[in-house]
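Next up is one chain by itself, shown in structure tokens, the form predicted on its own.
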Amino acid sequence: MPREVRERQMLDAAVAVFARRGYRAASMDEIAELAGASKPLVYLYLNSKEDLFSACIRREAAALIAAVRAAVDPGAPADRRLWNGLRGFFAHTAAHPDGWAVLHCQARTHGEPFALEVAALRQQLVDVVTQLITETAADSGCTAPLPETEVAGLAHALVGAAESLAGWSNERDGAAACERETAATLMNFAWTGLENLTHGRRWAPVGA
């Protein structure tokens, strides 16, 4: 069997057995045998559970960052391109709830290198937002930039908003029947304050 194969086998296992186990409890004896190897052939190919654990994620957040990248159409309108970014955030997540534990639960309660690789993931995600949002004001007409600030803040909330969402929608019944509706959940909550802050439309406090 080729070596790319054997490999996309070893992870495919791995990333089950973390996602059910947490990586502390996770065996490298349960992972060869869900992959069909021999331990000593997962040492071979992937040199130890922690190396393991880093290239599980480092396959899962290059796949949904580019599930998110290829679902957003840049000749659609600044809502759609939105709206298209969320559904395939939350497809992604949906059809791959062991990635997404493994990146959302698992890798950001060890510390580093975990967490560091997963800030990455988060840091990729923020930026194609903070881009969608960008184009949103330029495309409504604003008449003012928002902040540069104001604008990695939106960015970051939304980004957390999702990972929110998506382990919410993942414990539900039906998950992958149900991303359309937390995408919209979503898309309604962003998108009625993006539209009033490119208008000029600000809350603030009464009398504080």
Second form
Protein chains: 4
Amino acid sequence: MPREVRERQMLDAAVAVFARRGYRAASMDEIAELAGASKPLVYLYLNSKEDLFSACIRREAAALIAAVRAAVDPGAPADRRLWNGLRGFFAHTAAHPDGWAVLHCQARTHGEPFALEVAALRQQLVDVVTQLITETAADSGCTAPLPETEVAGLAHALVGAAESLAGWSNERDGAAACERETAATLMNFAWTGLENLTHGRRWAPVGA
Amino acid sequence: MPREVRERQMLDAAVAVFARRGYRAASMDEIAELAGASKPLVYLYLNSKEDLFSACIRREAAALIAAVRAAVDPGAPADRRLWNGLRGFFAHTAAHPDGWAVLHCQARTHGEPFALEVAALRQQLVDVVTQLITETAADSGCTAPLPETEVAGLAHALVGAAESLAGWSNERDGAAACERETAATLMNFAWTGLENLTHGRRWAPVGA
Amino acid sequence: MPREVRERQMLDAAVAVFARRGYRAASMDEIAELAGASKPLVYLYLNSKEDLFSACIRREAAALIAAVRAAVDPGAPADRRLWNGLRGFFAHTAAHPDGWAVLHCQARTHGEPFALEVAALRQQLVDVVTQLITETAADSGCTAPLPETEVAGLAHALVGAAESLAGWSNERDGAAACERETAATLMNFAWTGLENLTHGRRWAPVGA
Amino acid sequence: MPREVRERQMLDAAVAVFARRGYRAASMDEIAELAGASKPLVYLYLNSKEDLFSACIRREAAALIAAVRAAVDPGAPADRRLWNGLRGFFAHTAAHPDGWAVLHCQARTHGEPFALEVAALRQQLVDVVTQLITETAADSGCTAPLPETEVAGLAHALVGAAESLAGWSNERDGAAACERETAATLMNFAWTGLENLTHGRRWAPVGA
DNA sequence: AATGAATGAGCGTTCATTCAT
DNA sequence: GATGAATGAACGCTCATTCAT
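For comparison with the form predicted on its own, please write out the form predicted in complex with the DNA.
Below, the chain from earlier opens the complete complex, with every other chain and molecule after it.
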């Protein structure tokens, strides 16, 4: 069996086991068995548990960001592009729950080396969203430009909301059927909020 | 040294170590040493690693929800109350980063028993937010009542956004100084978005 | 509470726990709790786990040998005395199963110090039986005196048979009702066997 | 080194250590060291301390019962067969004192799972003896058939006597030289006793 | 007379990792 | 290319034992 195929099987197995058990609790024995290979072979191809986990993170992160980027159709108007990006995100995470679990739940909780890898992914997501926000603002006739820090904050809020909704809708119904509805909820929330902000309509505490 | 004091020291140490290392990677030796006690004493007071982790989760969850509830001043108008709740949330998570890390990052990734405990906390947060949203809608002269499912979705999105922002602002600057700014960002986003929604102003995909 | 009473309670508890769990698996915590005293008090009175176990063995051994000796009525004819001794043995072991378990099952399996104590008891039992055998032989008109080694062997066989029957009849029916029957079985077996031996009627392998 | 060989070495070491120390006091470290292997290998091959002990019991029990069955030559007359069986029993226990100690002293004192395994062995021994008694009775022209319960009692008594004598002769002299003598003592005792019983010659307490 | 508080030492078990083949 | 055999190191947990009071 060619190395490339074997390696993909190993990564598939590793993602599944890491998602189910967590990084520490996952055992190389279980991964090797699920991959249908012997343990020394896993070490020959992937060096160590740490490298294996990193490889999983990188592969899943690349797949996710690629899915989102592909969903954002560059030719569409700004509002459609935000909408498409959200749908792409929800669709991919729903279709690859193990990969999403590794990225969202496991990678950030196990020390620096992995946290850095996943932070890079997150930054890419935030970059995409930042650009979408900027474009959206411009497209809807922005009259009150937002400071850079606030845009970053909004992007983080949006990503967090998306992550939270992804988890919520996944556990509410196994089927990904309502993915569209979930996206719509968030889109409504974000879109109208953004429009107000970019037109200077803000809320302010009375006493401040 | 009286038992109560020792027990609190142990929980403090456990929260710190669990936050830094994760549940599996944390060793009872390290926790005991950080608590300034011997390992058998930790077991005598807290039974097992699992019980110790549960105790940490319960203590930190109770503290967080109490902080949020205390911040939401029942006498204030609805917008102020949402604002206050957000500030309370951000202030508490910034002041107790280890506790927040245990709740947000570690507890959900290590098996059913802990996930259930933290799900209960999250539900309490969502409940609080749901009520705030409902009141806010009523207070601002709602003309387009939202279906229950959508309110739940919004609440989850808001909580997710808040969680994400908490993590972002915590790692951006150790100081809790900008907590107010973070809360303002989210408040603006949420408040204006909500007002539009409750007055029937929505975004809809063109082709749908 | 006077020391003597407390000490007896401790020994009672220890015998029960040692019988149920074995020497190593028995924990001083459980013994102290069952005795209704604190652990340091147990140590104050009985020094160590080893000493406590020794004390149990000595007390139970003394009680058993006393019961057997009391049962053997010195005034009766030899056959009656053997019969009475057997009945005394079975009655006592049935009435004190924990003590018997400690002596028979636990004490011999846990290293030299305890094995020696229980060997002493066994020797006393063998001595009693040896004397009974000798007397019985004399009483029934012995025509073929038995060598000393053989008497010792017979005594050991008899004690072993008695021990085995004690266990068997105990587990066959919880009630000690059939103790008499058990004793009769053994008595028949031993008595007639002895009579033949002491009159020179032996079995011998054909080719020897 | 092939697995089979290693596994036998481990069982040999385990039998020796369990015999010397008892189940609880035996440490897996000592067993592994005596077996000339590392501890993880012992676990890889034999799963757990409990499984290891069970494996010891089963192996030694099978060896003992096989030795006795092999000694009982089916073609010989009944008295010879009883004689041969006794000699086989004494010879095997003398040649494998550790195995015998595990079966007789340790296995019965450490909880249900092991007690059941050794009870099965004992039942097999009792069955063999029961059959030998029945055949012996028939062979010697039985005129007073014994009730089934009494036969069972006699078998238990005989096995107990044999077990006791095995221990006694083993500790009296390490050499197995006197095994023949020990067997003769018991055979004389049992044979003549049986013959009387099966011809209705019994002892009865005077007052009963 | 009696105990709450505390620990050093050790055990059963697991796991990532490496050779020799 | 692929593996059966093997291990050093560490971890969760328990227990006999001792002080200070």
